[in-house]
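Presented as structure tokens, the chain that follows is alone, the form predicted alone.
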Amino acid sequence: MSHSRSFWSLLVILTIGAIVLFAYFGKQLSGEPALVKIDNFQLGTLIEIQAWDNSLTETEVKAAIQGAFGAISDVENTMSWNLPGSAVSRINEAAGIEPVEVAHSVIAVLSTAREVSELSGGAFDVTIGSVLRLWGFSTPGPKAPPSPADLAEALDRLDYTAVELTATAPTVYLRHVGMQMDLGGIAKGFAIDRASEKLKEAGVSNFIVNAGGDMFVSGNRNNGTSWRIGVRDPLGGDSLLCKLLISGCAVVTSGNYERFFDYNGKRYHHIINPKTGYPSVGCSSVTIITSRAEFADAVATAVFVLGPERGLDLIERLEGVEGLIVSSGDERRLPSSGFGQFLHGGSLDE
């Protein structure tokens, strides 16, 4: 009796290591190549990488998003508004006084942050960082609405037109004394933009950069079915509002659910209407489609300052732009006209 369940033992060790065997092996000789994933806290924001290409090997693979997140580095050690020597830091405290030396990536920036407050009309301004601050989204600790005077005092600073910008030296000069500029609405999506392109230098074909939600898709997975890209329910909770079908383009969602604080049974968020210096009402979530992660970041948040119907006009005007846009209130989805190709069976209620 030992001998024969001494027997039947090893068979049953044998045949299960046979299988794990023919598992890894099969993998392998089926040519599917490993997806390699890291993520970092970048932005104020947890960021992740996905990646794989057949011409590279894992390591090469691993070293290319190595690069990428050292692309986002360097975005934000220029961009951030509350790093000390940074070059927005250093445009902020020469305002009214002289102009500031700064990367062509920063004047490649703030001229797409001027081209989406014109066809915006203003429904975007990076000059709102007198008003952000008043309201205190990025600053730890109990939060309270600021009164209506130093918001009249702030709102008196918001001039997009006034950020004077030379190409040539290249500088940035903001016209007026106290002026304070906050890239936050745009900065998050160039640095996408600048981690994909790192991606694509290394020869990565196949990726996706997920800052928080908003990323660049490109390829396919690496089982050859196509990315899916899912949309937080601004609801709340982890439902989805749809799956995307996307690649080759970025993904960008602004909602009234990511900062926010509740102050006398009030909610605020952090997406503020530089008309008025309150958070905007009418929209719970936008989210935008385009070629660029930075032009979509910046539309997401002109959108949603604009409204439900001003912000589908906007999407409608801009060429190779498509969006979704969730109402407040009756939480009506408003798709545009193209916005369909995205989804699976081209409905959202698919």
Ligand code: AMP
The other form holds:
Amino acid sequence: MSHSRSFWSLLVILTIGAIVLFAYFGKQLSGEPALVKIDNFQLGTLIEIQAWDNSLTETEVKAAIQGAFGAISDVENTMSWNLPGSAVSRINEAAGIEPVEVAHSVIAVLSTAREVSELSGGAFDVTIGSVLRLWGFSTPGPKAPPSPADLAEALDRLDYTAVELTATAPTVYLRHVGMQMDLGGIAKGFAIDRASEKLKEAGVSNFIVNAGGDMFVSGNRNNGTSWRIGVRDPLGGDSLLCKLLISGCAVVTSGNYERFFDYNGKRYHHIINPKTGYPSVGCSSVTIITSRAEFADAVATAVFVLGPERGLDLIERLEGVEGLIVSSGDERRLPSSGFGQFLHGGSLDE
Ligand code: AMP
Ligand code: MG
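Here we have the form predicted alone; I need the corresponding form predicted in complex with the named molecule.
Now the complete complex, all chains and molecules, led by this one.
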């Protein structure tokens, strides 16, 4: 009797053990390495990192992702204009007074910014800060367009050629009193690149660093197929503009729906034309695909400001850059000549 009871007890224990083991190693048995997904709120948006690697344990992948979030924090602490003590705050406070010592990363971002300013004839301009503060997109409370007199005064202080970079020191100097730098059009892309480098340094080869729809994509999904990326339709809703199959590159979108306010029945959004001081007209969204998120971010903003025709021209002139512009009003979709290679199904209607 007692023998048969211990037999049944043993059988129950073994069965439970087998179930637990199967649940634990099930993924590996099915040939699918575990995909680790962690979310974090940074840079004013939800950052989602998904990663996996055959040569690493789940714990190692998690640690690598935390390292990537750390890199994003570093960028945020350095490049936010509204964080006291950040490099950008210090540069703005010393405008017209003296050069400010900064980390090499600031010089790197400002060099890319300068390059995109020159490529776009000043459509991209990080000295847009004085104008942006008047619009107050990122401050709480009711909003209204600034007065033409205030805008004219702020526009006087807008000049990317008056940003002096000394790479050897390294220092940054804004030449005129009242100039204000704002890296909102490029810092997120730079942070995505830094996070991606951290993951690669930790040996992770398959991942997506997704910062609110802007991302870097590496390797494949854990089932061996390509990562599929949905690009949001600027008209809103759940519908997608297109689905992309990409790897080893960044996808960044600038849209008029990201930050805006309505005043007297008119919508005012956060991408400003440096020539007028007003929100840029002509595009609803611009999606750029290229190897670095930092460059993609700046080019997306620049193309948005240039408008559909001149914007498409710029994309076509840049090697290794493809893009999709949605024009405002008629919502026409204008892909660059090589954009189709990234489209899931090969055409925009898929
Ligand atoms: P994005 O979503 O990358 O197009 O960036 C938009 C952000 O870039 C805005 O919220 C501003 O912080 C900044 N920005 C707006 N207009 C410009 C401009 N013409 N050049 C550079 N940065 C800009
Ligand atoms: Mg941008």
